[in-house]
Amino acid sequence: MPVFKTPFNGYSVKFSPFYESQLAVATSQNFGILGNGRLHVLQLNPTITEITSFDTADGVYDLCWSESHDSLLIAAVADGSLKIYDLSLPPTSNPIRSLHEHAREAHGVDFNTVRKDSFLSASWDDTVKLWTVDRPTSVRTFKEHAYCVYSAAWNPRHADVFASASGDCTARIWDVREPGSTMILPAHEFEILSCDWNKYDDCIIATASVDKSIKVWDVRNYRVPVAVLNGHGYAVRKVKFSPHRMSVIASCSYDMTVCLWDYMVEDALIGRYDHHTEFAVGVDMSVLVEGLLASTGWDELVYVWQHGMDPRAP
C-alpha cells in the first residue's frame, strides 16, 4: 500500500470530497514546537505523488477541504491564522486569504457539509470561530470553554449545529442560532482532544481523550455513554466516524497505532494498525472509496491503505 515521506512531522490528513485519488496533509517542523509548516496535496496513482505544496512560516496543525469548491483548502496554522489556498492558482498566488483573529494557535478546522458555505476553527485561545470563505472577518466567536479547544465538528445533518472538544474536559454542542452552547457534556476527567458526529445518526457523537479512551454519546440522554472504547495505550489524538458504516470509528493515538472500532458489538476493536514508528496524530476515511484509510504521524510518513490490508505491504 502506498506511503509518502514528508520533510516535516505529519499532523493531519484529509481525503478530498471531490476526487477519490486526492488527499492533503498538514505538517509541522520540529514536532510543531518551533519552525515552519508545509501543506502537501497528494495524488494516489497507485503510488503517492505530490501535486503541489505550500510553505508556511509556522507549523500547520490541521486542514480541511472546501465542500463547495474542489480546489479550495483551508489550513489551521500555529500562528493562529487560517490560510485559504486555491489549487487552481499557482503557488505564488497563494494563499488567497489569511484570516488572523485567534490569539493563539489554530488547532482544528472543519467545513460545513450541509450548507457548504462556512467553516469552523478551534483554537488554543479557548474559542471556536465561524467563518465564510468570502468574508475577511469571522461571522461569530464562541467563547465558553475554559481551556484550549482542540477540535470542532459540524453535525452532518443540521447546518447550524456543531460540537467542540476542549482541554477543559468537556465537549459542548452549539447551535449558531443560539446565544450560547445548548449542551455541556462532561465527557472525560482528562483533556478531550477530538470529537466527531456519527454520519447516520445525528444524535450520536464520539469523544477522544488523554485518558486513553473513546466514548460514544447520545445527546438525547448523555448521563451515561452509549459505549466506552478502551484499547489505546496512550492519549487518543483523533476520532473519526466512518462515512460508510454507521457504527464504525477510526482513531489514532500517541501509542503509535491506528484503531478501527465497531461500538455496537461487544468486542469493539475490529482492527489495529501499528505501522507508524512515532505518534500517530492524523487519520481519515475516504468518503468516496469505502474502507480506504489514511494516516500520518510524527515519523514524517503518510500511509494510505484499504481496511484489512497491511499499510506497509508493497
Given for the second form:
Amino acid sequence: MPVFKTPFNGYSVKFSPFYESQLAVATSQNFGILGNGRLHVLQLNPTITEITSFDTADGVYDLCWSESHDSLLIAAVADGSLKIYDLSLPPTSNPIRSLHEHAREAHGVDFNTVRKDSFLSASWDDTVKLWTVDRPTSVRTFKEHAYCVYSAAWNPRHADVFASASGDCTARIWDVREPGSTMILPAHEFEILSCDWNKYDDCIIATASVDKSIKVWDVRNYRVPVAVLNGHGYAVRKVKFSPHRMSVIASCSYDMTVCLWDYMVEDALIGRYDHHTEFAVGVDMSVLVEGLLASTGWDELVYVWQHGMDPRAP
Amino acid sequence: MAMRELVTGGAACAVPGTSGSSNPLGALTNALIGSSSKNQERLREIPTATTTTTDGNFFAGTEEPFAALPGSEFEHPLQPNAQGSEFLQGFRSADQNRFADAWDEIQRPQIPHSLGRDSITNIPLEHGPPQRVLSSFLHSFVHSGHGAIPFRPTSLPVLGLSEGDKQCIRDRSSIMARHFFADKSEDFINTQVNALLSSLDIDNDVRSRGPMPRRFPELEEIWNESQGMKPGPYATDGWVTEFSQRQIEHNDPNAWVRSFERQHGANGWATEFEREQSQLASIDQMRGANISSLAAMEHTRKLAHTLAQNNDPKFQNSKFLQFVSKMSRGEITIEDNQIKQATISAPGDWAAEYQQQYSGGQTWADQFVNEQHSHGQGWVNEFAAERQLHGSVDGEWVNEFSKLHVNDWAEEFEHQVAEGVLGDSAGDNWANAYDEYLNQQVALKQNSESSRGVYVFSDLNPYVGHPNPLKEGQELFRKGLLSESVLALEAEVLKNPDNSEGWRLLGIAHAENDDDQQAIAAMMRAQEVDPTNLEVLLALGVSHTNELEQAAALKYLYSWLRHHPKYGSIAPADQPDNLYYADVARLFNDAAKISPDDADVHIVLGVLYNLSREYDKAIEAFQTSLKLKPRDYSLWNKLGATQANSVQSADAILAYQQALDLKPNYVRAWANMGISYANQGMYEDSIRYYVRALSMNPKADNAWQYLRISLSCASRNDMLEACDSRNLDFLQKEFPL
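Could I have the structure of this protein in the form predicted in complex with its partner chain, to go alongside the form predicted alone above?
To see the whole picture, the full complex is given below, headed by that same chain.
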C-alpha cells in the first residue's frame, strides 16, 4: 500500500470528493507548535505522487475540499486564517483567498455537502464561523462555546444544521436559521476534540474526547449515549462516520493507532491499525472507493490502504 | 495606485518563494501605502481564476447565494443584503480602489505573520542548527507523556524567537499538553509546560497574555476581587472561634456539645457540613452553560481567597488558575463527598492528594458523622478518652485540633505546600529541580548579559610566559588540540593585545570548539585592532548569521566587500545606514561575476542565502566554493548545516563526514552529525556522536543539552543521571562510536 513522506508533521488528510485517486494533506512544522505549514495535493497511481503543494507561514491544521468545484481546497491555518486554493492555478497565484477573522488558531473546516456553497471554520477563539467561497467576510459567527472549538461538521442531510465540538466539554447542535445553538450536549467530562454525523441517520452523531472514548448519540434522546466506544489508549483526535456503512466509524488517536468501529455490535472494535509511529491525527474514508482509508500523523507519513489490508505492506 | 505601481515595479527582483517582500522599496511602499505588491498581483489574477474553474458561475452570480444563505441576517441584522452585492459588483469590475483596499484589508494580516513566523525557519550555519534542535526538543516534550518522564528544563542556544513565536509556543503547548497528557495530573502538565517554556526563555506569566485568563475572564475577576477581599470568617473558621469561646466560657467539652446541639440540633454540624458539600457539588454544574451558578462562584471565590494567601508567585500564577479553570470545565467532580478527577484519579494531583492526606480519603467531618452514627455516642466521649490517653491538659487538644483540622483547610494546605507534601515525590523533585533551574537561569542570564562581547580568560594558564605562544597556539590548532590551543592563544593576546591574528585564531579555535560566545568576543577584539581584516569580517558575518542578527551580519559582510582589494570598487564608499538584504546579495552576485573562481565570494553568497532561507541556492553556492576549495573542512560543515536546514539530513551527514575526514578533531562537526541523526529519528546514533564530541571538549554546553534530549527521545532515561552529572567515562562505555 502506498506511503507518502511529508517534510512536516501531518495534521489532516482528506480524499477528493471528485476524483478517487486524489487526496490532500495538511501539515505543520514542529507539531504545529511553531513554524511553517504546507498543503500537499497527492495522486494515487497506485504509488503516491505529489501533484502540487502550497506553503503557508504558519502550520496548517485542517483542510476540506470544495463540494462544488473539483479544484478548490480550503485550509485552516494556525494563524487563524482560512486560505482558499485553486489547483487549476499555479502555486504562485495561490491562495486565491485568505480569510482572516479568527483571533486565534483555526483548527477545523468543513464544506457543506448539501448546499455546496458554504463552509464552516472552528477556531481556538471559541467561535465557529460560516463562510461562502465568494464573500470576503464571514456570513455568521457562532459564539457560545466557553473554550477552544476543535471541529465543526455539517449534517449530511439538513443543509442548515451542523454540530461543533469544543474543549468546554460540550458538543453543540446549531441551525444557522436560529440565533443560538439548538442543543447543548454535555457529551464528555473532558475536552471534545472531534465530532461527525452519521451519513445514513441524520440524528446520530459521534463525539471523540480527550477521555479516550468515542460516544455515539441520538440527538432526539441525548441523555444517554447510544454507544460508548472504549479502546483507544490516549485522547481520540478525530472521528469519522463511514460514507458506505451505516454503523461504521473510523477514528485516530494520540495512542498512534487508527481504529475502525461498528457501534451497533457488541464487540465494537472491528479493526486496529498501528502503522503510525507518532500521534495519528488525521483519518479519512473515501466516498468514491468503498473501504479505502487514509491516515496521517506526526511521523510525517501519509498512508492509504484498503480496510483489512496492512497499511505498511509494500 | 499609480505610485504603488511605480515603486513596486521592481517586484520582479523580490526573491520568489519568500513570503515577505524582500524588495526594500516594496517594503517601503507597503509601509507608506499599507499594502503589498504581492496582493496587487493576486488581485489581478482573480478574474483568471473565474475563467479557469470548471464552473463559470463560481465567482459570478455571487449575490444570490449570499442573500439566500439562511441565518446571515443574524450576523448583519442592520445591513441590507444589498451591501453584499454592492461589494461584489465592485469585485467584478475590479477597477475600484475601494475594492483594492477592501481586498488588501483581508490580505494584510497574512503579511506580518509570515514575516514574523518565518524567523524560526532560519538556521545558523556553523553550529547546531537551533531550528532542528527546537524540533527534537519539542519532540521530547511531546513524548514525555508516554513514559511519564519528567521533562526537565534544558538550556538551549539562542533560537531567535520573536514575541509572536513565544506567544504561539506558550498558548499552543498549553492547549495541546492537555490533550497529550490527559492521563497525567494538572501538576504534571504544568511542570512539563513550564519546563518547556523556561527552556525556551518564554515567560509563563499566565496573567499576562496566556490562554487561561482570556478563557475564563469571569474567574479572573474573582481572583482580582479576592485579592482585595478582607479575610472573612469561613464557616469552619467561625465554628472554631465559637468553639474556642465556649470552651473558655465553660471549660467543659460536654457543655459545648450541648450548647452546639441546642443551637443547631443534634445533627447540626453534619448538616452544616452537608451544606458546604452541596456548594462544592454545585461546581459540577459549572460545566457547560451553568457557569454562572452562584453557589459555585461563591466557592470559587473562597478558593481564590484561600490560595491568595500563599505568596509564592509561581503558585499563584499557575496552580490556582489551573485548578479553578479545571473545576469550571468539570474536570473535577464531586463523588461520595470527595473531590475527584473526572476520570482516573491522577497521581500527584494536589486536590486528590489533599483529600488523601486528609484522614485517608475521608474528610474529618465525614468521619465525625460516621462515628456519631456508629457509636451512638458523641465524639466528645472519644475526645475525652483520648485526652486521658494522652494525659494532655485542657485546651491543648483544642489547640492541636484547630491546628490540624478545624482550622480552615487553606492553612492546612499552605502548610502542606510549605512541607512539600503536595504531589508525589517525583512531582516534588521536578518542582525542586525546576526552581533550581530557574535560579540557575537567572544567574546565567545575568552572567551572559554582562559578559556578552567581553572575552573571558581562563585561570591558571600554563602558557603565560611562553616565549612564542602564537606559534605554539598555531601548532596546537593545526594538531587539532583546540582547548590547548585556546590557552596558548590567550597567552599570546595577553602578551600582545594588539595582535589581530592572535585574536582571530583564538576566535576560530573557540568556534570550532563549539563556544560561540567566546568566538564572537575574540573576533570583535580582532576587528577592533584591525578593522579591515577580511577573514575577521567574514567570520563575524557568519557568527551573526548564526545568531540570527541579520542587520549585523549584513554590516560585516558589506564591510568585507568594501575592504576587499578586488571588489571594493563595486560597493559604494559611503555605507548606507540601513543595509538591505537584496542590495547586499546583488553586490555579491556582481562580485561573483567579476571573479567566478573566488571561493570566498561563493562562501559569502552561501551565508547570505542562508539569511534569506533560500537553502537550495545556498547549497549550490557552497558546492561551488567546495569545488574551488575541496579541503576546507569548515566549508563542508557549512554545507552540511545548510542541508540540514533544508530538511536533507541524510545529505548533511555525508558533508559532515567529509569535514571530519579532513579534520578528525572538529568538535562542531561531531556535534552537528549528532543533530542530523537525531533529526532522522536515529537517537541512539546521535547519542554516540554527541558523546564523541563531548569527549573532545567537555565544555561544549550545547552538546550536553542535545545529548540529554536524545537520551530522553531514545527512552534511555537510565542514562540521564550520567548525563546530568557529566560522567563522560560512563557514557563513553555505554555509547562507543
